[in-house]
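Next comes just one chain, in structure tokens: the form predicted on its own.
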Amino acid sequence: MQTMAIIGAQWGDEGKGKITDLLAEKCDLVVRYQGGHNAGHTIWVNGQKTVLHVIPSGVLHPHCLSVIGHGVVLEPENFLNELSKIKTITNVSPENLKLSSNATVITSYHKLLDAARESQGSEKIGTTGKGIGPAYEDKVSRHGIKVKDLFDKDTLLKKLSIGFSEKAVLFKHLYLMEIPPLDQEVDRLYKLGMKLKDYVTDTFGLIDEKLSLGKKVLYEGAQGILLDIDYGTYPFVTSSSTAGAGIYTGAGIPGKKLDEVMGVAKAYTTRVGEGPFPTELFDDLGAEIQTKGHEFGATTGRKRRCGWLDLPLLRYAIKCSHLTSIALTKLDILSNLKDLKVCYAYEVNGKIIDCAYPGMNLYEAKPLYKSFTPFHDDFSGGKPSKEFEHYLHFIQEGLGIPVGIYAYGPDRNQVVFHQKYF
């Protein structure tokens, strides 16, 4: 195969920088496609822990090329601060790391904002407050600064009045604060894109050339298809196309076609914020999970929700993302669990429901389980439990593609390989 994808198959915080680093060592290209800093992929390389934000996962294999594509949108000062921590561990310099000169940029104005509305509004979504809502309306209301804006101050200055006035009366009469003056904002904003310009080109163009070599690319996804802005729990979504069709809009894939698209799955479900969650648990068991898992936000800190796996919903996120094969990851965490469920179905108004459609009101869908035999694997080379082959077979049936990739802690070499990739 030459081109794959990587996807958040539930609400994000699948592990998806774990997988991306095991197949990038593979790859010549690791794209993002989508999203801000507002991810946080986590990887384990002999017991040395690495957050990314906005780099893409594949920076920690120095032969690789790490894009970051158009669809992301972009806080320099951010990229800057992580590109300088990165820099402490590995190689990175303009000749394996590429930023789109067509990414959004998040200005102050954007990050003051978001946070504006989090801590105002009736209802809360659950942002992470880092301004990324606000740069994609930007965007999409044709007012976005990009990449390539910062390097002229009379361009950047021009762009970034369009919005200014609209925002000042914003933050004057609603939100009753005070915003950095617009020459501060472009002065502070140029002086962060000198720092960046040779890292900055043309990505399509760029990934147009490598694919035509016979390059083999792999696309990174941020958060989760759930998190979707079309195919999520709307409102409760992230604001950029987080599903398959986000790396066409978001880096493209010119001339080609994905040759894999792998969702990756925790084998139980969590969230991060607000939204329905038809599987959390409330009790002692979904705490232990929480617990045992680590279950905070890379990038927040904030508790993650947990609860089962949820079959419907898995369902539809292959549906809608053409997902291939699974990835399932933390199986470590249920192992010696007192209790073990699936959800495979939900009762809605009566209705058996097997997949989790848009529209469908998630708060009043009940989950149907189905109980296990708690394993008890260790995971340390061994042969797999009965217990733990029913119920990975369980899951495999009921997607109906295979779980390609297992593992059963953060490091490297704690995966399980049943398909090939590349």
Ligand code: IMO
Second form
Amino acid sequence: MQTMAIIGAQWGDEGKGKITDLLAEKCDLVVRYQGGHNAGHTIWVNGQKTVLHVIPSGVLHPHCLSVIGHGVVLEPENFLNELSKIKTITNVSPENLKLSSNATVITSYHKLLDAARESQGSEKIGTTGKGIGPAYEDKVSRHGIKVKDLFDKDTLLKKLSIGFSEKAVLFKHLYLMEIPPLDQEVDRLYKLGMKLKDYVTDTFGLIDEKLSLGKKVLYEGAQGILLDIDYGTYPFVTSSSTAGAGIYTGAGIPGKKLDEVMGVAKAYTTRVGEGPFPTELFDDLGAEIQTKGHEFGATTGRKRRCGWLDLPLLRYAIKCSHLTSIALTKLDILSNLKDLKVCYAYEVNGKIIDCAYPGMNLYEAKPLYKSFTPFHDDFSGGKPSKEFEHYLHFIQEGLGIPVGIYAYGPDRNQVVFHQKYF
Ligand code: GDP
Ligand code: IMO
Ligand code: MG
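Could you present the same protein in the form predicted in complex with the named molecule, rather than the form predicted on its own shown above?
Okay, now the whole complex, with that chain kicking things off.
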């Protein structure tokens, strides 16, 4: 096994950071390929918490090369701040952290535009407000600024002014907002560019070289498949390809294929921001899971909405990204609950549906639940209870792929392996 992907199988925050950090120990490279600092990936090691936003979650293993691929949208100031913070915890240098010269830059205008749109009540997506959508829009409209453009003031001014004239009209006449003048933004970005220049390289070529040397590569997804721009619950999605396809466009696996694609899923479901959520719990149990699971966004601090595990959505995620196994997290949060359920299918207009599909109207889906006898495991090393095994078996059978890892606490070591990786 040489290449593996770790992808969120729900609406993000499934525990990708923890699982990536865990497996990174055995890898040579950890690669981010999409999204930006909208991501918040949490790692706990010996009681110390680290939250990563755009730096890959292999960074706590200094032997591991961290790569930010060209599909990522990068906010230079945030990147440099994250870098300074992480340098206080572990050894990071241009030797073991590489940023693609072709990644797209998030400018001040993108952030302001994101905020302006979100403040217009009716069309609210509940974004993280980081400028992700507007930056990807500029990339697709071919007005994007690339990291390599930061190193030459004239190029930067020329490229930034193309999109600026349109944006200036929007801000002035639609959003009635003042924005930083073009010269000021060029100066700001240029200065930031100079500070990150040493980390910048052709990451595609680098991954190609490492793969041909037999190095092991772990691709770390951000967000989750249900937030994918094409496969997700559009329009309540992020603006990148969070499903497996994003790996091929956002970083590349030159000359190779993925050997293993692990989907990370919580044993229940959470969602931040707006959008449909068939198994959402509005009762005391939902509130209990939210509190017990500390379900607050790692990037924005917003409360995460909570609900039961949803197999029709997970089966869909498996098909979208050819998932080969699942890491099931946060089982400790379900232990000792007074009620335990899993949604195994939906009823939609009198029909039973056991797998979602692109564009499905999830507001029409009535979840059908199987109830389980609650388990009371503390996972401290003893044999799992019959109730827990029954529950896990049902999920595994219902998904048709193995639960290769399950997690029962935030710490790196609070996991049980059912399958060997690398
Ligand atoms: P990511 O975005 O997928 O990396 O996930 P986040 O870091 O945003 O959110 C997952 C949260 O759950 C973090 O606070 C993790 O520390 C925590 N976590 C991960 N796995 C487990 C687990 O098995 N049990 C508990 N209690 N917490 C976990
Ligand atoms: P990680 O990688 C959970 C959600 C936002 C919003 C929608 C669009 O930590 O799992 P955006 O700012 O991307 O335009 O917001 O996507 N969202 C996430 N939800 N985890 C994330 O990342 C998310 N990144 C974006 O809440 O609903
Ligand atoms: Mg997160």
